[in-house]
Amino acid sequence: MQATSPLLSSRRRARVSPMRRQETLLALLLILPSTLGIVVFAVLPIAASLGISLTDWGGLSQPNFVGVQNYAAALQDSRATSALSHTLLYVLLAVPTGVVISMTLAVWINNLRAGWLRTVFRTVYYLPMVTIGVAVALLWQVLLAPQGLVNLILGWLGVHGPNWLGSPTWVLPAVAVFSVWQGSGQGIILFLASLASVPKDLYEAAQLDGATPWQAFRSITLPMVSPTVFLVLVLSLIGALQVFEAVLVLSNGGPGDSSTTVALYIYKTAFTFFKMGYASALAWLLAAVLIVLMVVQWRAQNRWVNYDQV
């Protein structure tokens, strides 16, 4: 390889530098608004939260540095531990159920022969996603009341419905049902997009070989859409670990603390008890739990996600 002399390199840089400088300046100007937005609304709040978590700031008082005292207190807080157990139970109830229901409905909609019916059902199932969450939660509060429509229908079937939102046993399953209903539209849209990319000739070949619909689903559909299953699983897990609005409106964490999740506990700690430093420490511990679960999911995907498609 012929060595380039310093003089030649210097001349090349001098020849292209005006255009490159203009392009670089234009690129910097184009990305400047987005960069400022990320810095102001994401990076700075995150850094401020980390700093506040090391103080005893109450919101209006002068903050005093306390080191990792808030983190040590959070690890010994029985209410925080209880909130974490409620959150994990909610995750176990809502995430697998949501993924299975979204995929089942997507396969059903994808197999509809009438195109206008597919459009109608896509719209219907996605409507809860674009509806104000507080409004639909208030509606479900009425439906899940002891004398509400849900218990009325169960009564017609001969089943005595419980006090869904007033029972420590049933409140979290009730919130999970509401969340699955509200969030399934996103999963359905993602699965429908993935199902549209599955080659039809694979199903035709399976049909010629005498495969049943279940065998075709298990051997063709599921492997082909497994990257989308992983994506929906990750998005659902992130959303479930941060569940807040549904719990706040439907039960406000009650009865007692039986449905208090970590996000709701952080909110009450910060804005009811004005312990901003302690609430920030709880938020960082929740982020740590979320990161650990994401790493586990990411490493486990190699065993079941198929990226070798068409």
Contents of the next structure:
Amino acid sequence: MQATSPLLSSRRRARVSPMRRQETLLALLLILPSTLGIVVFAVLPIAASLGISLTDWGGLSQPNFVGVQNYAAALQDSRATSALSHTLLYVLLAVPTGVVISMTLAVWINNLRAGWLRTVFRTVYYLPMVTIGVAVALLWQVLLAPQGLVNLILGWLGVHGPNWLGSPTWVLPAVAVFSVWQGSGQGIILFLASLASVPKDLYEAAQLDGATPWQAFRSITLPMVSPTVFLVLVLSLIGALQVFEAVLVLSNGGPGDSSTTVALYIYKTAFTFFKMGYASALAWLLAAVLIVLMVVQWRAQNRWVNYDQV
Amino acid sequence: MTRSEPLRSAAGTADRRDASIRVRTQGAQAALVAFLTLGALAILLPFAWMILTAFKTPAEAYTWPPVWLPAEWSVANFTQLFATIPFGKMFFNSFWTSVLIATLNILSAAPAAYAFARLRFPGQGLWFGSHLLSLMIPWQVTIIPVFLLIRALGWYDSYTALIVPSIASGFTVFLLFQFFRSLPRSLEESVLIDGGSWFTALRHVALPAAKGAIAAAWLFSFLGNWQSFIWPLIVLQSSDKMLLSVGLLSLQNQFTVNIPVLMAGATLSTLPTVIAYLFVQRYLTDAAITSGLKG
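Now show the form predicted in complex with its partner chain, given that the preceding structure was the form predicted alone.
Everything in the complex follows now, all chains and molecules, and the chain you saw is the first one.
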């Protein structure tokens, strides 16, 4: 990252001038409070978590070292693997939908001529992002009830809606709908910022060549905003893989275990059943999935993301 | 911050927009507005439903097909809400802890962000990397050791447990780091050339210039803490210390059947931030864009 460039140049200086020493002292003083907090509450816990994951610690009793036993057990644990498949299904339902919807809405907003309308729509779509998650999840629990607003509107369209949160089949799609409703505002404002930076003369040139709006979108807009598509994709992927609050409030992982996601399973393992060692191992497995996905994404982006004009 | 400039100026001249291939005819514009209004309804209708339900009687809330308007606008649900959980206390708890944590975030992050962006010192990459690492590691990994640490220190069920681990924020540092890095160096250099120290440059040049960015970062942090759920759920237990987010969940457990009271609670906890947001939305979305685009 760029942050390391000053570091590199400082290595080149062999002599330490008084000015430089003063700068170092000041810098260390300035970063001390923040760095102390980060080290104590993030860096050391990461190391500790790895250690804990190799024990059978229940949180109270004396921990025993059990090696990789927790990791081996996790791969055999049918509740863990089904939590993983629920999470992946949820990701498949929520992430592509969210990206496509926020992209579409952003392009539409960007095409509006009246500036005040753009502001109004952007503000409205971002609204759910400033609410307390639990409050809007409770609201959606009411909306998704068998006799709720969602089924009322579906009824107008001639569709007999299911008992969303009470059905093993429909509970994850319902949570995905809620998440898209709650989260697309984030994608929209990122896409809007990116769309606003697309040079206008590109469109003029395309227009002179007789391009249709769709062609202009495909060959100008999409390549120009592809870094943002990638960014929104990665951000929502990270969020969706860790989905917790929405399932806890909407369905508490039910009915049965049908909406228990990995994050919820880890939470319950640690804080309901106090299996701290096992939960830590599960957390590291989730972290590993996240890291692998990030690497795959990072490699894939070279094929289709265009960074030339950024 | 530079990224958000085009967004602001995009609200400007219409003739510039005409030059681009856009959906330009009156009819096409009307169609766009229609589609976007449909989308906006999908956002707003749930909120309207929440507010309307908060004024209904339980019987009205269960009628099928549902009734839109309560026959009588009664505040009974709100009275019952306050009688059931210490809503006012929870609201206040959420408010002051969020203000305090956001302020501590800024106080610890602004100096650090400046040092990382402007100064050169040994270990810089390592310490900055630690901040980035804290941003990237999923919370599931760190929450167990931090919880065990808090309990070992005897902080469980205290505000110390809530506040102290939240003082340092990798996110706020990163946000302000991006800002300080985008600041032109020339202003500070003139201070240094005049014989001023880096500290003078920070106090009299960089910090005043960063007012807007700091305000945005503070708002973002306040909102994050206002919405925080998992950590307060784990470390706070007594109901007089509970925050709003967790308190609402306890309402669900007591009122699985009484939807109107639940919606009264949801309404009262949602409206304040939504109204505040309408006033500061530009700052907030600017911060969201900066953090997202550069992240």
